[in-house]
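First comes one chain, alone, set out as structure tokens in the form predicted on its own.
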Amino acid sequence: MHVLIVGLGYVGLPTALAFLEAGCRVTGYDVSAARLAAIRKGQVDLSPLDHARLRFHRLETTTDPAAVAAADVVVICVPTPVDEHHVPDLSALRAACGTVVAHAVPGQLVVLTSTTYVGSTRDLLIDHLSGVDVVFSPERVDPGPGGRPLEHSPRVLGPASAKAGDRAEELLRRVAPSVHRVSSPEAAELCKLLENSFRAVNIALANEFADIAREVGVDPVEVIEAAATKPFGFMRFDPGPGVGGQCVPSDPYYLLWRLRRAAPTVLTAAMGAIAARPQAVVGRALEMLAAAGRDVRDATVLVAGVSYKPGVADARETPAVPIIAALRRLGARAEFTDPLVEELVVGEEVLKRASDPGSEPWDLVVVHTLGGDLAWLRPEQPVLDATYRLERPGDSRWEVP
């Protein structure tokens, strides 16, 4: 079988490794020859995992999109981001779907994996083919060393078709332990836009409850841990700066977008909370800076950690820049240091990691991502631990947001 997979990123990239290590024939089309040369040399972000079988299997990569004509299959796996001001990006979605339109024959089975709105499938691929089935089925990427590999879970199968759905699913079962079919491709799509939005929703309340248990004088941490020993009915999530990635931060406005006599408050409201807690963060850095008598406008500050989650060096959306920038505008001098990371784009400008955070005497130490040797830091130090995961020393100056 002969597989196309159309986009290498984050998740097209693992799914094409997870399709050769299956025994498939897999050609990998991109439009970008950085990113084809960059695979090439080894030089992108994947699980050790997924490092092995790139140096063990050999990927065929294009990007002619005349390949498309040549494939038994075609998988679809491009990123949906949002814009500045929350409106779905649909630029590359379209894009590699006008391309598959372009380019398919009759005979093939086309997946399209990237996160959309509800009714995308069928706008931007079934009704444009003919002869050609077509099913929706969600990308379950878990980025980063501790990740969950992609056969490890299960898959969720929307079809235009029967026959469309049996095809599909002979093809995921090489690569998933189950897969779940359900009655359309709208059916699958919502059930992927209800995991993230579920997951924004609890992240907003945990960081809530964070707040709440600060007023209180009572530690979050243990709150949560405590719960989390219930067996049934609670699940637990984290507090933190904000979320970063592909998903969370953009994929509910997939769900809000098309909404309009629906108006999901609870989503709306969480939402919200995420999106302004980065500058509760800052709230609580000018806290900590005048509770030491220093100034923000000459004030240095150090970000330690910028990815998005730790052991990646994917910064998409991450809270890091709308703390540093905040910071830099109010006048501190803000850096930060990252294992993973050698530059940030934060507004205009393209900052440079500091290569060695311990030599400076930063007055204020933001931990956003736990990753690398944070053992420069020291207890008199004042810190304020994002993450809320350092082990705090005893009579230290670390706090949580």
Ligand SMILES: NC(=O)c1ccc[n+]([C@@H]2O[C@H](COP(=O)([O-])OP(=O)(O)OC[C@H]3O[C@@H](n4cnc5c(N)ncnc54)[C@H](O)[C@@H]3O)[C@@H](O)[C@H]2O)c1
The other form holds:
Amino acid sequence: MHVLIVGLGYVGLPTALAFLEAGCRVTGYDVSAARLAAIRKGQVDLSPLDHARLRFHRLETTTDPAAVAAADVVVICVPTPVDEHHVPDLSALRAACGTVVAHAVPGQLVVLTSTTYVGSTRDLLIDHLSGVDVVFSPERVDPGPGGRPLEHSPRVLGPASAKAGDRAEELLRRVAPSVHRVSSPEAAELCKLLENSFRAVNIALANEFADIAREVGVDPVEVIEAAATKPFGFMRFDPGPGVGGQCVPSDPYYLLWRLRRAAPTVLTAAMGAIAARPQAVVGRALEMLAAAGRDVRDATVLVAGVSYKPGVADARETPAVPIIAALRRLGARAEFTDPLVEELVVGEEVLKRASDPGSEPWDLVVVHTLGGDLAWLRPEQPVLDATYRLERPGDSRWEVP
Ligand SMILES: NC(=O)c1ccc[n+]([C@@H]2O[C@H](COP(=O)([O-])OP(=O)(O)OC[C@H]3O[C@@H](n4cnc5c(N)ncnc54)[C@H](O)[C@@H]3O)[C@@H](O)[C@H]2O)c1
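Alongside the form predicted on its own that was just displayed, please also present the structure of the form predicted together with this ligand.
Following is the full complex, with the preceding chain placed first.
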């Protein structure tokens, strides 16, 4: 079977490697020649397993959209971000689906996997294709070195017809332990949005509880650890500095975007609270600087760890950026360190990481993402642990937001 993956990004590349491992011939089509060159050199953020697969298998790559016509199956996996006003940016998805519609041939199976608004598969593919089977099956890739392999996660499948469902189920069983079929592409699209909305609401709740715990004089981490001992009816979520990456900060907006009658107050409030979280961290940093007698206008602040989660070089949508930007706007010399991220775009500036963070007596270190070695922290160093995960010495030098 010849599978063509449209978009070889954080999700498309592991997907391509899983199909190669399953014995398929795989071609990766991407509009970015630079991305394809990085893949050929192995200079990509992958788990050790996927790096080994990339070295072992032959992944054909191309920037030629005509390649679509040669495949038996086309899997679309392009980005679906939101713009600065939280409005879904459908440009990549529309372009990719347009390419597939222009080059598809009868008899093919097309699988849309990008997270998107309910109705996308019909609007952008089904309504424009004839003689082609179409399904929606959301990606459940857990990217990065610590991520679970794609083959460990069951797939949800929403077909446009029974025949499309049968074909897609046979395909997906090659890379998933099981396939859960739903009645329509729309049900599968909404399923993915539910999964990530669930995460958003629970993260917002964890943050809110951390604030409540502080106000009533209780350690939030102690409370979370205690609640997490309940073996049923509770799922642990930890507070933090906000959310980043491609999914939680943007996916719920794809759900909220097209609603006319339903008014999802819980989700709207959660997304508002998540968006405001980095500013709460900045507010706490200012309090700590003031308590130490430091004027923010000549303070030095280091943000330790800027990727959106530990172990990845992915700094897309990272809350570290608004935190550093706000501190710099207030006059602080705010810098960052991260073992995997060398440069960070903050507003108009491209910041280089502080390579020797222990060489300076920072007025404050904000720990944003765990993963780096923090052995350089000085014993007297004021630390704001926005991860809530560090062992704290139990005095006021170390705080949580
Ligand atoms: N990153 C995650 O953790 C994750 C997890 C599950 C699902 N998803 C979803 O998967 C989808 C892809 O996300 P990602 O993180 O892999 O994105 P990404 O930005 O890492 O990669 C997308 C790739 O698509 C390419 N591309 C863009 N437009 C194209 C076009 N018109 N034709 C061909 N290639 C094109 C880009 O050059 C890039 O290489 C999104 O909908 C995302 O929400 C992401």
